[in-house]
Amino acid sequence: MRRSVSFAVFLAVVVLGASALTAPPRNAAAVAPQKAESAEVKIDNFSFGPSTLTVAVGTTVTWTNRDDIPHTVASSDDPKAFKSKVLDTDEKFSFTFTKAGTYPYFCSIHPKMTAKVVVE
C-alpha cells in the first residue's frame, strides 16, 4: 500500500511538471523582453564596411576603427545628425537611429570615405 501511494504521488508530480513545461507563459512580454537592436560598421583600409547598412528604427550602430590611422564618422546632413570625435585604432563610436530615413556619412579627415545607413 505504501509503495502504491508513493508511486501515485510520483506520477502526479511528473504529470503536473510536464503540463507546466508545455503550457504557454502567462505573460510572454515578461518572460522574453525585446532586445534592443544593434549593428556594427568596421572602418578599415580607408573604407566603411558595409558601405550601405540597412537597420530598423531604434537600432544602435557602432563604428569601430580597425585602421592604423585616425578616422571620424560624421553625417553629411546639415545640421549633422551625428558626429564622432577622432577615433584612433580600436576606438568606437555609437549612435542610435530613432527616425526612418537615409543617413549618408563620411570621414571628415578623409572626405572620400563615404557610406550610408538606411533606417526603415
The other form holds:
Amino acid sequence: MRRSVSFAVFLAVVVLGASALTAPPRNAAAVAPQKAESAEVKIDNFSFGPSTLTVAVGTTVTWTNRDDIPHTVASSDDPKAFKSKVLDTDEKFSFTFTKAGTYPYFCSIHPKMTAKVVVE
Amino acid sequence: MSEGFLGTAAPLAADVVLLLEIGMGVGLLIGAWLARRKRFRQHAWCQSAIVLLNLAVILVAMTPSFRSQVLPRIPAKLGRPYFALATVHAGLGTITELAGLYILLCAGTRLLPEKLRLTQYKAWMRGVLVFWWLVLLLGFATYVRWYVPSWFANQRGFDSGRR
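Alternate state requested, the form predicted in complex with its partner chain (shown: the form predicted on its own):
Expanding to the full complex; the earlier chain stays at the top.
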C-alpha cells in the first residue's frame, strides 16, 4: 500500500513537472518583444515578383524597381490603400499592412503589370 | 486603369492618343495637299479642326500624364532617356501647338491686332508642319521607350550587367 502511494506521488510530480516545462509562458510577448517583419517585392522585366505575396499583419513590404523603366505601385482598391510616386531604377517604396485582407495592386504606367499582397 | 489594345504595356489612353496623333499627322499632310490644290476652304477647316483636336488631347490626356509621371522627376532625372524624350517631346509639342494656334488666330479670325498678324503665312505653315511631324516622331519614340519592353531587351541586359 505504501509503495503504491509513493508511486502515485512520484507519477504526479513527473506529470506536473512535464506540463510546467511544455506550457508556453503566459507573458511571452512581454518577455521577448515581437520582431517587426518585412518582405520584398522585386519589379523587373515589366512584372512584380512574387506575383502573390503572403505576409502577416504588421509586415512592411518594400518594392524595389530593378527595371530600367519607371514604374509605380498602386493598390487597385478605391480609395487606394497605397500608391507610390514614379519609381526610377533602383528606387524603393515601402508600405506597412496593418489590416488583414487581399490587396491587389498594379503599375499605373503599365496597367498590365498586376500582383497582390495577401495579409493574414 | 484600363489596359491598351495595341499589345504593348501601355494603358488604353496612351494607345488611343498614339493613334489619334498619327491620324492627325496624316490629316495635316492631307490638309497641306488641299492647299496645293488651291482648295483653301477645305484646307482651313482640316487644319483648324486638327489643331483644336490636338489642343484637347494635350489638355485632357498628355498634360495630366506628364505632370504625374515626368514633371516630379525633372530636372534631376533628365539624364535618363525616358524622362529626356518625354520632356523634349512635351517642350517642342507645346511650342508647335502654340504656333499652330497662332496661325489659326491670324488666318481664321480678326481677334489679333494688325501688327501682331502674320505676313509670311506659307513659311509659318510649312515650318509648323515640319515641327509637328518631328514632335510626332518624338512622341512615337517616347511611347516605344515607355511601353514596348521588347525593343530594349538588349539594352536592359547591358544595364543590368552594369549594376
